[in-house]
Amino acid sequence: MLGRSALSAAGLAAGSIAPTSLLATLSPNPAPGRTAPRIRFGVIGINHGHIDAQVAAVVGGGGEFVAYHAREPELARPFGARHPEARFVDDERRILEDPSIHLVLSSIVPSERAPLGLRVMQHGKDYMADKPGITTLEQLAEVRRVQQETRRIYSIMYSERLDNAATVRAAELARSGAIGKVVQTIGLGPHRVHPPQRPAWFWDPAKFGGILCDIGSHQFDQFLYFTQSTTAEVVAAQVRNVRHPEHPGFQDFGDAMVRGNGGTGYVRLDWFTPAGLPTWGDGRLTVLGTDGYIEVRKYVDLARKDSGDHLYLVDGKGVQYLDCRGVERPYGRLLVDDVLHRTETAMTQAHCFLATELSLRAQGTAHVVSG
């Protein structure tokens, strides 16, 4: 049986009042030429390399990186060398209980991201997790409850949209009506395994959530954003372990069909990127509209060059190619704005949770293909 689930994004708005102490001590809009940070932030858990991009996004948006905690010395040492501006602390409570820190970032083991986020929000701080930010529906229910109680921000950095310049530009074009009404998205998320370099948790679905939950979360986020869907359902999903019988719980292939109140989507994910590709995966996004379509070649363009950020726009006038390097990726700046002003400009809380719920529903109802 192929699972179906109807989802709604209602009733998850963030609070509207900024903490008085925060606005009193930091300038929300520094004058030109000023270098004073707008907020201070810390990091707890650095188990995935995405944490460097998370830090860069917030620093670029006006954040001052002041402290980090990690349980693993072998991870903490090189991370500290890359970020000498921040001090290492031996207990996460030194960050959680520091009133001068307003935002916490994390790429801790995926199954631990939601429990950490609960602690962050309960300490009166905002939170940005690497994807997948939540790995079970039970975690999602608890995160939703605490977020509503505390009115803190629980943001998940879906980096394939938020940290890719060509995808940012594609969103601007689609929202401007360049291809008419969006009908469907096709998101392809191939990845390279690098077996000797992967930690034990990478192979354990209880830790990483499964392929549709993990790398699939990027694609569900993009589907919702480009179709502007606020409700959605999983039409069909399947997963398979083809190449790694020594890890029976692992999945190296997955795909899903989704339908929302703004359009439809198809998602395909795999861990089959060959060693000969000059990057870790040939990620692509196609956005079909009534008057044209956009194709984003995120990290490589096999026919053109090894670099990323390529966009093709096809409409009634012809074919355009756009090199999107240099396009601003505003997520970090907008998130800092939201921390200061209690707004939802970087990502609405409803969207964040709905993208996660879609990935969890797809994972939970996926047909397991054997052999």
Given for the second form:
Protein chains: 2
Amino acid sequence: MLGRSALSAAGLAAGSIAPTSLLATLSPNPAPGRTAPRIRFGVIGINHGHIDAQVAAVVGGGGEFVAYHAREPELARPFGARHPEARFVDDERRILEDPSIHLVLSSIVPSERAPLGLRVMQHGKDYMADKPGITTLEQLAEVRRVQQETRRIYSIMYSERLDNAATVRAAELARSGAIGKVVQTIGLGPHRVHPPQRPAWFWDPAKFGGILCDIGSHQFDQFLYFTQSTTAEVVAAQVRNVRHPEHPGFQDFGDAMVRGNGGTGYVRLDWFTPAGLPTWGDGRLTVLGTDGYIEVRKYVDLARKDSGDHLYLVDGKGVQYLDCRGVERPYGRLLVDDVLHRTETAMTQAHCFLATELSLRAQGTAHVVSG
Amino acid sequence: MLGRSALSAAGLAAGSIAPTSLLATLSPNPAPGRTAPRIRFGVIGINHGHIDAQVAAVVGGGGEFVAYHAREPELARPFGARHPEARFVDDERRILEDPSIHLVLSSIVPSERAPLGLRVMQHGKDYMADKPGITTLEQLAEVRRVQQETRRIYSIMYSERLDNAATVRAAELARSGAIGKVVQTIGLGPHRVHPPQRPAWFWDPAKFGGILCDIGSHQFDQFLYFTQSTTAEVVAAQVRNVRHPEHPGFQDFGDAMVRGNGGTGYVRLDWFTPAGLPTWGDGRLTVLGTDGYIEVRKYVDLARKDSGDHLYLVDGKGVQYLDCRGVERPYGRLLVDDVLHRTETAMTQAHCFLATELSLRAQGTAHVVSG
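Please show me the structure of the same protein in the form predicted in complex with a further copy of the same chain, now that we have looked at it in the form predicted on its own.
Next comes the full complex, this chain leading.
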């Protein structure tokens, strides 16, 4: 439960808008075996299935899920069935204006995430968006301005790092110096298209921002995080639509080289995962250091394991395989800490925005390779 | 043995200088179990250990190794001990001017390979160089001119494709349409430095041409071959010296994005292979197609096999692991065919030069990332 002294020392004093909601009563009787919730949160917009992982992260970190809003009854019904603990509200204002709610989560259509985030912050609440969390540089400028003004948290759940146990472990190893100085990262993010399951916005770059903005944002986040870069530029970027001519604005391939003050990186995205792969994508991360390297096989280890969380570490002493199932993914817990203590332990705000800025600059400057 | 009719129809007529050497007598009595040699070859310059693989390829393809020359007695002695079938000659002219020798191989210091190749072609013989086969654009222009003029073969043994069984198999699969249309390749070429075993030229970019020219040339070859590109450009390139400040001209990291008329590619090279890897480098090739992808683990399969030749194929039907040990690497055989028949089956001359041109252009335009 919240201590008043912690709130006044670390919490209220830090924000330009007081998080009055922190003073509200939390559920007094948690279920047996669960710790008492530390904050209350709501959901507005559930257009991408990532919302379930976002909710799970915050619940796991000590959040109490109390209310949700979605415009689409066909999405709201099954979501509500999966989350009976939360109540449906028919207007987002019933969440934005509820003083007991500290944090709002969203996986609304990507181009609407920043406008919603502005409303959330302007109502004195913190925000956690699915990626891409922002789809244009204009949105980014406005989000940066309002975040500075309100001192609310605008977090983007770059789940291919934050919600993947092997990648979390890789980050710990790299930060501990296990591979010397990090020189470069390569991030591969292949994805599978299921056309029957994809809504119209999925195909419209004005809605999802383009491949480097959308599924690319994970990769720019990883590059910055592993190289510990605080400034970075796009060296070159390309996008292409190879086999979806029926969706002329769609991009099924994209790649980019980037350079930061802590190292360099290459990222590649595609929508070509073949039907024979036992999961949606063979996501990989290679972290090259001066004294070793790490390869993460995030979701599958070809012809070995159909499940994920595989880490290979090569250093001066030998080759190790680390099964990372069970490694804690602390993002949700740290985000709840940050909501309470006005800290930046889950992700610094500067990093969150710089990853998005890189993805938007790559997208904006990408050479369009003819199909 | 050579048939006169084949020579006159396909051989002599094609060249502007007659390969008179083809008429010379070959050893009449091959060892039991070996087929009779089809051509005779010599070696000039053995500064890189790759020469043994070059010799093995041509012997395996039907060549008879008859003579070698090297300026360095300390290199010539152990080489001669490994190749008692060939005689040492104290002047390269004894090879160049020997009418019975059809083909000359070399792994002389890289910057001397093109000048030597010019002399070889001007003596009416074909040439096969270790990579990098040419270290400057000026050399390349001269080599192209003399090759056109003499119609001799100037082959470069890009061994990470030509001498790796899994990569040969990957090429067969890709060409057969196993992964649909090839969209992109990623080639990773990490290498190990053994400073005590490296001669002075290894550290001098004027001698080895730079990292993208040297160990990068394999990668540009693979990119062109797998995408079947006949024209290509460098999108971006970088080089860096991270941890060899005692050799200021050396580059221990390099990467590049390339774009061809058959697809795009990314290549990365480094000299950071850690001591704990059971081989000199964890070379990888990923070929992305519209309907599947191939990953080649050339020399090691981390924590699974310390030996090489591993291929993973993912397509519409599933995931397959192919152990490619024993797959024929036909380069030597085809090169001997080409010497005999004036054909281009081992590698087209245009491809050979374009791969080198790309590597030289990447090297020449590379951004130097500060250490």
